[in-house]
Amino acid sequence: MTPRPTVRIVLADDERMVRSALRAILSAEPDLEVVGEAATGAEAVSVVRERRPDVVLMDVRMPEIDGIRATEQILATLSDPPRIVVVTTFENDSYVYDALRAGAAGFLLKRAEADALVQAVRLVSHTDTLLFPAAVRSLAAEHARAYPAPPPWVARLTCRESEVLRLMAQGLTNAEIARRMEVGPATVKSHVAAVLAKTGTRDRTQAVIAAYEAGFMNAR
């Protein structure tokens, strides 16, 4: 059998003991391997600047700048960034909510299983997909914004970038989507990017938070 592809990994967690547990979960694995660790969000900048990880665990509250400003900065300087899930207690968190808006994949929460915590990495590290997207759901509609009406890039959507955006929503991958549209991969990847660009968005995160937020998702 070929083997996994190595994924690697930096943990950014201002508890030591958080830290040493998710490492000594993930180092376990054969195809994970952790690269670095920081203590603060400007630490974690600077290391996944230095080693360029696949994935970064990011807890939200930490000293310095926060995991919210840390995954900004992160996703906006470098041209191919990692793919960040934000480690948290409380996922009604409104700093999960804003990690997310910020370009996170998505998010764990801390009691979660060791084996929960191994398929996640691996399921973001291989795919284009959103972790949790009925809980982000959730954070979303608590979160949403009044529009007084749709923002202007939802009538410019065509009805396929809508459907595309909707099954996106659903924490569908690029390939998930094309077999159910019954297209090609290249198909959807450009109506992907089609959807960015007219929502303003950065990634598919975003995207999806941007729908939630306009009632793009109530919409029929």
Second form
There are 2 protein chains.
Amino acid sequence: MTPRPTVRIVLADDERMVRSALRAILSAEPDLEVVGEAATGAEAVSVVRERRPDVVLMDVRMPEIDGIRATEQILATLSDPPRIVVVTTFENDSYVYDALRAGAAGFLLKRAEADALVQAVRLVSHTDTLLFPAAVRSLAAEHARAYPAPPPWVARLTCRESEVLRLMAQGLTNAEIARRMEVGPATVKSHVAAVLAKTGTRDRTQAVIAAYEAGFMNAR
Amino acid sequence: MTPRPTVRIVLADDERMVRSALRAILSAEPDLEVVGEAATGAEAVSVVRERRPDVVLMDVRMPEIDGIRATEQILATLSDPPRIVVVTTFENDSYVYDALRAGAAGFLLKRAEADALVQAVRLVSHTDTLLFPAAVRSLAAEHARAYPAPPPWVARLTCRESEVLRLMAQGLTNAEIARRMEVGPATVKSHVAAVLAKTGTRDRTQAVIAAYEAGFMNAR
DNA sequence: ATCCGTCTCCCCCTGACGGCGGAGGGGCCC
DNA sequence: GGGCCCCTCCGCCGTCAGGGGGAGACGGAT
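Switch from the form predicted on its own, shown above, to the form predicted in complex with the DNA and output its structure.
Now the full complex is given, and it begins with the chain already shown.
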């Protein structure tokens, strides 16, 4: 493998034990260097600001400012910010989503093996091309729920019927839909009736529900 | 670092060029060994079945069966299946979501540097603790959209009003809600009126829309 | 030339919905 | 004791929504 430049690391965790354990693991590698430690979120922000590391291992639960907030602040205030890896104990923490949204580059479990930790730090230090599942799997499942396979009836709706359903699902009355579509109210009634028939619903409310459940409203 | 066991790898990509490029990069590492290649999804499944690799680098677009399907089949049919890393060109491919859902252990961009590729393969070969964003960031954003901060009116709904709204959003009529809640129809009407007032909507359809938009229906 | 699907519009009728105003009982807080 | 909120119900009444019927026009397919 090509010779690697030294990766500068800051550890942020409120437990001294955890910090020294991480430091011990990382310092054993010649190409990794722990250049700073922080015990609180606020401290993490200032330490990172002055040490300018390549990677930050950031605990989620910390006094004063939690790891998520600290991540946000670091990414918001520093140009050329470090890669921040959020460290936590349980992968099902809802923190995962917040961490990702906050801009964390990675997500690490405390029970990770030393070997994995080292490789993860190296990898995250200079790339952003890989992602690992477990917690992400649930996100994907959510995505599937938000954009489900369109039910058969979606395809059978005619152009106008789709328009009508979309407007129904915006809470418009038939009269309003008629004005919006520049047709007569009777026409709208016809289309609504067709929509109800094709969706297998009995009133506009159920039709709107079907539209939402079908992801009909998410597709812009 | 501790001595590593050899990682057995299968490459699945319909372009010979890509396969030999990957093989060249991976073979340069003493602890990585390419034990098989496949040019189609179907071939990938059978090659994996007979070579039993630790890691599969799986292209998304392939003839016959795409990488996602192949991933599903491999994970479904093999006990102790390999870690499958899906390889693609663009990180915003909607494939990402499908790949994750299919059970891919990782996600790799073709433009990844050789060094990152090697490290990623090593990492994925024996761990599942890290995840990387970019594409995942959008998933997190989606999550935020699916579970938005509840609008103020949610908190102001009384217990019964919440129940009524929930049943409204299941498409029930007032009479049905009355039966379900074991109260008189008039009571339901009162609650509905209160819901409409508090949500600032004018009819049940709009109220249901508000409920959906507020994520009111996602919270189980 | 004919059929079928789509879009447009019409009438009539029933029933559900929602606005209005009111009322009684129970619990909680001061 | 007196508010206050919540839950429970009661009419009355106008409106809108949906069901059941059509019907005419246009276009594409056969």
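Owing to the predicted nature of the structure, the values given are computational and were not obtained by experimental measurement. If you superpose the two forms and keep the largest set of C-alpha atoms that fall within 1.5 Å, you have the rigid core. Residue numbers count along the first chain shown, from 1.
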property: C-alpha of V45 off by 2 Å or more between the two forms on rigid core; result: no
property: Rigid core superposition, E163 Cα moves 2 angstroms or more between the two forms; result: yes
property: Cα displacement of R61 between the two forms reaching 2 Å, rigid core superposed; result: no
